[in-house]
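In the form predicted alone, a lone chain appears below as structure tokens.
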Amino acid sequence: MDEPAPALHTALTALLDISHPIVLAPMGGVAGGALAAAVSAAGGLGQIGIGYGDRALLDRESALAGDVRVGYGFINWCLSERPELLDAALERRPAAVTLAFGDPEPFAGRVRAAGVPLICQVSRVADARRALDAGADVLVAQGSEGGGHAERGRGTFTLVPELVDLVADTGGHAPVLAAGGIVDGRGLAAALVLGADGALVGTRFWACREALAPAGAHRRALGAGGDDTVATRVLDSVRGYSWPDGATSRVLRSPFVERWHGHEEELAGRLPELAQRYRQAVADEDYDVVQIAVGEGIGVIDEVRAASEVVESLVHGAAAALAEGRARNHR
């Protein structure tokens, strides 16, 4: 796009000192240093997803981000097993730290003491209250439409305004980010109309050239629609990850998922065999078996693009959608 991106200034852009109200979801195994740096350089906030990673991953991806200002994202229950990773991230003076899945309180104090904005991702109102009590500077309202892990049950469209009202009712000023199903400017505009101060975007950035997602996964997913995804625990089981009860992962349907989703007891009885089959499929890049974690928004994505182009498209699209909405109201 030749024309400059329009200004969409919100409380989020002021708090995080960014140009556009767009934050990269810190997807483990996808949001590495190159993608995070590209999103930040384009005016959003890029984040490195640590996921199940270790210090070597954090160091490697931080080096790839270079001197670009980025944030880091952690899974709380994983971080409790490797708390030193938070210290390693904070030493780098990140633009923000995102904590998700579980109680943020054990780590929130260290983030705030370092003077780093604390983003807490939540799926329920009760969890939002807990995050605000822990000192969250930003709330992420994660709806069930999104890819990867979530504590399922709420849709983005209803959760966002409820959390916006919660912050207002408690006298707070924490910006709310909408997450789940936002892959284009229409989605960003809808989030802003619902009262959010921006969007946390995952699947649209998953389909970027700078993402760590393999090219084979991109080719497999780009022909899919939202109906081709399912929230399941099957792939966590064969990969050996014990997520808390109530958490599932939205992934692209595959022959392997279709065979075992809904048959988890039978799967448990054959777990060693199926875990070995999964490991072999990873080596073979066999996407009839290997996980492709994308959200329902995959049906709106038809190409792999540069992250900078995605940021521009989101902002231009949102501005156009908002202008069209205002024009309709005046007809």
The other form holds:
Protein chains: 2
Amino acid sequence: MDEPAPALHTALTALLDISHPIVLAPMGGVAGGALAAAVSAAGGLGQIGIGYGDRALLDRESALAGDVRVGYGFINWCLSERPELLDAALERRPAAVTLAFGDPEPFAGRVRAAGVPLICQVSRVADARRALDAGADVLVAQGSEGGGHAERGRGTFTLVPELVDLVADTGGHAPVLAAGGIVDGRGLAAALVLGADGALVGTRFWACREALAPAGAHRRALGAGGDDTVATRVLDSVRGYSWPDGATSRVLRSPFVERWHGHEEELAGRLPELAQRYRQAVADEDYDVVQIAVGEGIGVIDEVRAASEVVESLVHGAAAALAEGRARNHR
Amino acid sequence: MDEPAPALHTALTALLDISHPIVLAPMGGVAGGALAAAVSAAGGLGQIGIGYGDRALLDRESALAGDVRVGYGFINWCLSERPELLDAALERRPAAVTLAFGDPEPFAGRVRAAGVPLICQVSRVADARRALDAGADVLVAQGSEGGGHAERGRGTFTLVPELVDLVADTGGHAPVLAAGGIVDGRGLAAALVLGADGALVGTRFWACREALAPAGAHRRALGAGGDDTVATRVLDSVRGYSWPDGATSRVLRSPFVERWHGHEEELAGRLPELAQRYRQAVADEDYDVVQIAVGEGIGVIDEVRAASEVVESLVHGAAAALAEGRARNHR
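Right, the form predicted alone is done, so what does the form predicted in complex with a further copy of the same chain look like?
Everything in the complex follows now, all chains and molecules, and the chain you saw is the first one.
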């Protein structure tokens, strides 16, 4: 890995003027300014995840990104409660804005009017149509494999080509990014041959030194296999987040999740007590209880790395996987 | 598509002495002798799906395959009830035997003693370890995207590389096949770059003229998108099949499924009535009720074809997708 990563040009790298077709998933509470800047500096697109955050978070993490151009990622239903955060982001002339979870239409016009590339993340074909109608410049096809929140129901493997075909059939040119399960070069290569123009990467960057993930969470997750995650609403309940029906969060299995997943009615009846228990666990950094939001791809991740190393490794690995796949042909 | 399909040699094609790394999923009631023979004749590996069937079915479909070498696929928990079917299959010196759903160990020894390649289908890492311990020559990594039965929980995109690494880490050489969502050349190419040595294909072959799927089911499914399937236990209940906990069947959404999925307790209370209604619907070929077991990949399938055309198209398409992915590199 001493040589610089080979170029891997796609419609995405042209649109965003980046070197590699790799976008940091704007994970709330994980993708702060340091991680976003590191990914952008390495040739990808870093994005600050605003998540449930406020203006103070946006200002603080933006300052940490410094002069490096990054994007901002919003949760649409949270942004509805604090729409001024979008203006604060747009004033910084970001590299892109990502809108996820819910209708992008109320916000899309301001992003486009600002001349900022609009990335819309979707998990269903109908939502992809809505995003294209709203003027999305880039579609993120989010499969169920990914960590954190998603509207489950589709795997990355089938959603990507179906959305690629949808864009083509509607006469559009929006690049499609694969999201959910892309943690190494094989995954990036697979995304490209499925027709995507790049990948949105969460879990692999979660396991980076620049991420806002605590060391204790990293230690716990690196020993896990891909079967050790579950998509659940349990931790949203005890944290008091009212996600829309259909959205679940993929997290590492833990004694707390194993106890309450599938017993949501009983949990609802004991919510004040369990919410208090969760808050205490956060204070204690007790990962038998506190959520670790990672995707199925955690099973092939075994070390915390620098974000720049991850970008290099993804690109080198994709080039190698494509070369190997090609070599099998006509052999 | 006038030229013959290019060779796409992998460890699988060498092991099974086939031309293309494409294996027909042994779908019970769908993959009969005609379809299995057509896939084998086209250079892949066809397999007759025994499913819930008996000796008469095995004899009838074997006769339809004629002299073409095919494999046989069994559901382990069904085979436990009629273990003599394995002997009947092995007497025919099949090209392979696939064991799925439950512990393969009780049957693996007889397959291996007969010198027949043993394919084990798994959806979890622990089951992959068990299959390797039982002597599996080939692992099928079955993601949740696929049609019909599966133990849901993993996407093809993450399960394939994790099992490829597992085989390597345990010093083995078993080829891994990707299953779930592979319906065109892009999917086959993605499977290969993820590290698989081929693909097990169900839904794409279901939509073939040689399949035992009724024309009415074909017509209904070809208009569907990938979001129009759901993994459910509803149709197993009314059909009287006692699948193990955890297994669900991915089927096309229908008025009947929409009514009862998520209302399984109410359904259980009205089972005799609803079972009778289902039987009547089968007699009437009423696809508002009768199951159509297809995977998420149905969204990119729009015509019924001959199996030989499907094999050619998969191989040509994979070669093109790999060439396109490669061309992006260093461009």
